[in-house]
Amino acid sequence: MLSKRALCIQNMQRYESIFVCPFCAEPLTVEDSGRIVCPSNHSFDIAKQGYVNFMTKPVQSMYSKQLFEARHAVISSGLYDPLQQRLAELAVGELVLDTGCGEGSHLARIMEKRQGFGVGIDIAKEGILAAAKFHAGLVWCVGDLAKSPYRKGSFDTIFNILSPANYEEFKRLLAPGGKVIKVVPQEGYLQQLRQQAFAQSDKESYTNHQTVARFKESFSSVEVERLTYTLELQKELVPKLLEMTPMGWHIENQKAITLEEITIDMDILIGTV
């Protein structure tokens, strides 16, 4: 059985043509040793954990290892399965990029439901470490889309799930006929949590109008689908949901929160160039 590092080397060699140097944008060569190098001799190494760090300068992330492990537990519970199933159905082509992938659980579970190969990128090293730990077999990259390690037109589907967007870079990376699929909260997202934590305050309500409008401005053709469902929430997942959600970070007495069910309410924005 291959080690995580050996599997990452194998996969990156298989898809070597999609990678470029984030310093100079020249093509990269993935050597059998796990060293990745461009003609200008900028180099990167595939880590023993099975990921590669393409950052051109250090960045301090505000997201912790504990947050990503909490997120992995919540997503693994099946809370987002209907969303992931729909995203798998909407995705096109072979190569899929998840931007702001965090610990990789959404992408891994989507790729289990469809043919093709998945690549995840996040600026947070702790997220990518967790992705490599939990989901070997995909390519995980620490990187910044402002200094992208990918060649123009490389991806058939680009996901952006509850994460900041870089639409110009998404369009550069998109292959002809490809789709950019962004997931944003709708007004009912985690409403039971919002009602308990922020009753009678402006945080009790939420609107995504600005985000949706900006997406529509960025693509020539846009479809919007709304996906809403409510599921029972296991008691032990409540503190993990609070830890993974920015909303939960602002709750002083987290032990006072009791959630027996939770609503997932999303807009899925589908853009083509």
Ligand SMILES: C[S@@+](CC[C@H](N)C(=O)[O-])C[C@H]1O[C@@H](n2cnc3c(N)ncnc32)[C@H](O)[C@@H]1O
Contents of the next structure:
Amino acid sequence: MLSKRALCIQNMQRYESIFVCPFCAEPLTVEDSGRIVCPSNHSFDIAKQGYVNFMTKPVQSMYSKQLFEARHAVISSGLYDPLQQRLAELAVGELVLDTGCGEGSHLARIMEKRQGFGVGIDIAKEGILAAAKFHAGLVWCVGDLAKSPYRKGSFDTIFNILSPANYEEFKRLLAPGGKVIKVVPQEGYLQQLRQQAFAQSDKESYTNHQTVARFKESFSSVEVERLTYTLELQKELVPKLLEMTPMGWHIENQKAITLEEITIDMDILIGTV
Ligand SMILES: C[S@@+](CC[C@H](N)C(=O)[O-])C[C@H]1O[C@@H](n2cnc3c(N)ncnc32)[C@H](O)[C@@H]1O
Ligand SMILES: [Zn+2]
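Return one more block: the form predicted together with the ligand, after the form predicted on its own shown previously.
Shown next: the complete complex, the earlier chain at its head.
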């Protein structure tokens, strides 16, 4: 069996033409040794865990290993399966990029449901390390959306799930006929948790109006679909749900929280250029 590193080298060589140097935007060559190099000699190495770090300078992420492992546990439980199913149906074309992919489970589970090849990028190394650990066979990159290592027009579908966006960059990366698909929470998202954690505070309510308005300004054609469902929650996932956001749901007595079910309520924004 191929090592994770060898599999990553093979996949990056197969799709070599989509990668460019994040320093100088020249094409990158993926050597058999796992070294990736541009004509000006900027170079990157495929790590033994099976990912590549394209950061041009180190950044401190507010997202920890513990947060990504909590997200992994919650997403693997199937809580987001109906969302992933819909995203797989909406995606078009062969090459799919997930921007702010975190620990990679959404992209991996979406690509299990459709043909094509998936690439994930996140600025948090801990997220990409978890993605490479759990999901070999896709290409995982540590990188900044503001300086992404991809050639213009490379991707047929660009996902942006519960993550910050960079619409100018998304439009540069989109192939003709491609779609940008952004997922933002709607007001009922995790409402049972919010009600117990933040009763009577303004964090209890949430609107996505500004985010939706900015998305609509950025694309010439936009569709919005709302997806809402409530699922039973296994007891052991309650602490994981509390750990999975950087806001930390700062709650004094976490043990007092009891949740039997949890609501997922999302807007799916679909933009074309
Ligand atoms: C709330 S998490 C969502 C992660 C994943 N999409 C999910 O739903 O589980 C937001 C993610 O955006 C990433 N992120 C923030 N700024 C970024 C940037 N400039 N470039 C790439 N990723 C970024 C963070 O590191 C984090 O993993
Ligand atoms: Zn370069």
